[in-house]
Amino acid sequence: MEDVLKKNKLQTLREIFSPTSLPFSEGLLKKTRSVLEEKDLPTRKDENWKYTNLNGLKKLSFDKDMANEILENPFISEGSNRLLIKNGVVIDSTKTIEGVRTNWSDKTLPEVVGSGVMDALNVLHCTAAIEIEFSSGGKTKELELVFENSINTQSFPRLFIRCKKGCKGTVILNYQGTTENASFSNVSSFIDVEENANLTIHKIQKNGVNAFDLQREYVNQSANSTFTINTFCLSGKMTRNDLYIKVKGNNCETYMNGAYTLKGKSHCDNHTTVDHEVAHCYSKELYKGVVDGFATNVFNGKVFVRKDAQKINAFQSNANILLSETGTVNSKPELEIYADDVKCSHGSTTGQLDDEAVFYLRSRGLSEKAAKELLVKAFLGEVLEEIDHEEVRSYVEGQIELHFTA
């Protein structure tokens, strides 16, 4: 009886969403349907979802009402190629950007899939599939994708990003929602960084206060490659990021940076996994954020160092500041090491702003709010310094300032 109830609960959720119209193969659709028949939505009984509750998904209502607010210019980068995905659908799919494919009417969709319920839902209800390739001699070096949700809607994008051998590329994933937006985004991204390639992803999540945003990135790194991902969780009712990185080649460098500014009743959950399978690699992970009001932050970072992965240097750090007595932080950095010649460290801190520092700044003429804003900007500055894109950095700095005024 319990299994039946679970299936009915998941079926109720599935009935909210429209089926995909993209040309997936019947074999892939059958495979993903079988996942949903065997599994239920994650619950707090699952270790990886211990602090994140998905029950609110079943209360979503997509009535398509337009929001009063209009996003006039959601783009961040002036110099990049641009692609707009509005309310789950690619706008002007006939627009030609070198190395980007969005029209799959006569093409075969990649059948790369994850293994969980959310990945299965992403296939069966996919609203847009986008393939990006940075290749030698290609003119496209930087691309900004804006995922704009201006109505209460569902969005199931699938992204395939490939940085070919010896190439360099930058992708800005810009998720924007109107203030009162109650959308649901469920994103699956599959990323390949080939030998000697260098790929950077900047991900900005600025969703409506009632929006659910669940995302997964699956990354494969080949020898001598460099991969960087900067994640900024700025607003939304629930934000969940699952980042899986497999380092499969020697002499790789991996950088993961994150900053979050949470307030109200927002919930943010960052889960990261770096799997060092071979020797002579370096990874650095730095996540920092501020939690205000009744907001909740979750961080779970895990680094694997396999038996043959000697000479690994892995650094992991999570730091939080609580701006209220009602905010919550759950932090769990982890190392799982099977090699003996490595340099690995991890750490986590959670505290409040230094009262003496606030008092000092107020004695110099600053208001309490201005003093706290200055200290928060300094606290998050370590992450912002890692951003090598001036427009992205400037945008995030501006959003941090808005945290204290909005």
Second form
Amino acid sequence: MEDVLKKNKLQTLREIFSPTSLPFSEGLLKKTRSVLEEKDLPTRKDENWKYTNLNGLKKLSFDKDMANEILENPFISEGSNRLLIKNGVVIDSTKTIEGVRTNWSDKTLPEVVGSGVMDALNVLHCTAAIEIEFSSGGKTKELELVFENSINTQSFPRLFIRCKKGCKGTVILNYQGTTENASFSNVSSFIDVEENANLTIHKIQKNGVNAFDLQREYVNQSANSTFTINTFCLSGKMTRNDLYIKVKGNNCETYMNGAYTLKGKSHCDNHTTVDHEVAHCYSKELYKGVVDGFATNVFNGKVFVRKDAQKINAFQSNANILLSETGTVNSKPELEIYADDVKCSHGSTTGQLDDEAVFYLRSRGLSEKAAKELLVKAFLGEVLEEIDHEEVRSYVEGQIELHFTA
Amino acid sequence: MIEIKNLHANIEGKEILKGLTLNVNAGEVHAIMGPNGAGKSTLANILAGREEYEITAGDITFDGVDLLALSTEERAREGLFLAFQYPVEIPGVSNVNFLRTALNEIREAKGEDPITAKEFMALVREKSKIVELDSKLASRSVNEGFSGGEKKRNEIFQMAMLNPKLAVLDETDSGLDIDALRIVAKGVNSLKSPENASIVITHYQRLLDHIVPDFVHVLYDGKIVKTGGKELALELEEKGYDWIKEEMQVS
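After the form predicted alone, can we look at the form predicted in complex with its partner chain?
Zooming out: every chain and molecule, the one shown earlier first.
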């Protein structure tokens, strides 16, 4: 009894997680354990978690058995470079895709770490580690990782993505869950975009309606590089993305696009940070979404322009449409500028569908539902236009349609 | 085709229509004229099913169906079309995409198969010619960045595409220059047939030089107070509405 009282929420939560069996260095494990000894789960008192409450995690319970529902074909791309991570674990780690490591029997994991409690949990309970490298002469240009959860389980992948000097690469991170799935995904990704490299990540979060999906991406950009990340939050009980991009070299371009379709009681939170450490860079962020039912969307976009980082062009925009009277949007754009010769803008809007437009469409024979669907598609179309990957775009378009029929 | 009987309607507690009665048969063109605030646009909006209006008395029968019991989209599927006084701009929704959806919803309601892409494009080409609408405009976002004239031509283009039984043109001439007026009128005339009918709501007689009405009605203070042939429009143009108001006060 005394033990129970002494335990904090985090310690109680950890009892259902299995310890990692991956080869981390002893030093890293020790350091990480000490982080967790002092800390508890973030609460609403933490500025970064003001609108996202993790109390729901305590209701998690995991399955022991295998699932009877399976996803027919969770892959989006037609390419041959596809990797399946099922219920947290890499399936067939002996399969070789050039530039991809999933088997760590002969090597310890990279020492790189993120910050915070969730990242520490990812280390100590890591279920899969995948290293991806796009290098010159490498045949792999595009890769799709499917993270499929068909039982209620813990899925704690750790991803290391490196796009080498002058190379180009595309990664599709496709998180899929069975309809009612209640898993806990906790993902840490470490991404390096080297000089003159061009990396694009398409991230799809189509989790089961009871699933928690907390993710962090730590991105470093070197000079003359281009980095694009397109994030689609389509379903799940709680989706939280923390995207940190450090632009460390001159003449970089950074693109962040996001679209979300929320309904029921789902909660979606995108925290993004772009840190312009040096001059002559461009960044553009566009997140748009629709919120129906009792759903909540949180957006927090931070742009830093450090001292002497002159001639920065940084643009940020977040737009929301509330489809119900019970939905909630908390949007907070932030700019912190310490240089004096920059061009930056940010904007945030939250509104409803234009009643006049709905009436106009209905007067031509469209049902109210079809009219609203058409307007929502048009609203999100601005984000989809930015997606140059045909299969990803048509998948997301299809999901938007399904969102209205299901 | 449509029978409006003793229609009374309010908006925000204010009575706008005060016993309007109007019969339109297939093959006829009816013009409704009247001073500002008489209730002309209210009538158009009620026919199209705008929900802000409260019908306090009267009824409307459209081709044997109780029109007031139908939703806006059901009315459109039954063959009623409203050309808006102020067409709405809808960024991101392409004109053709929206029309194809509309056409297919109407066909589905009639139990017909959806139109094929080929048939649809042929129809777009044919109908856009009627209003001299550039086929590029047809594929742009609905009314976005269109000039006043283009918007009205787009209304008639949509009307041509949907081929309604009854078209209600709400001040379609407002904001049009002479050339655009001629094109719009030509479009409306070319769609005229013994099976369909139109109600043309207008302020000015000039549109009626181009779209020749079978009947002209004067709407004043929520009622049709005078009905005549096309010469009534000329009389109104010449004398204004004051003599009607005076006649009303005398009686």
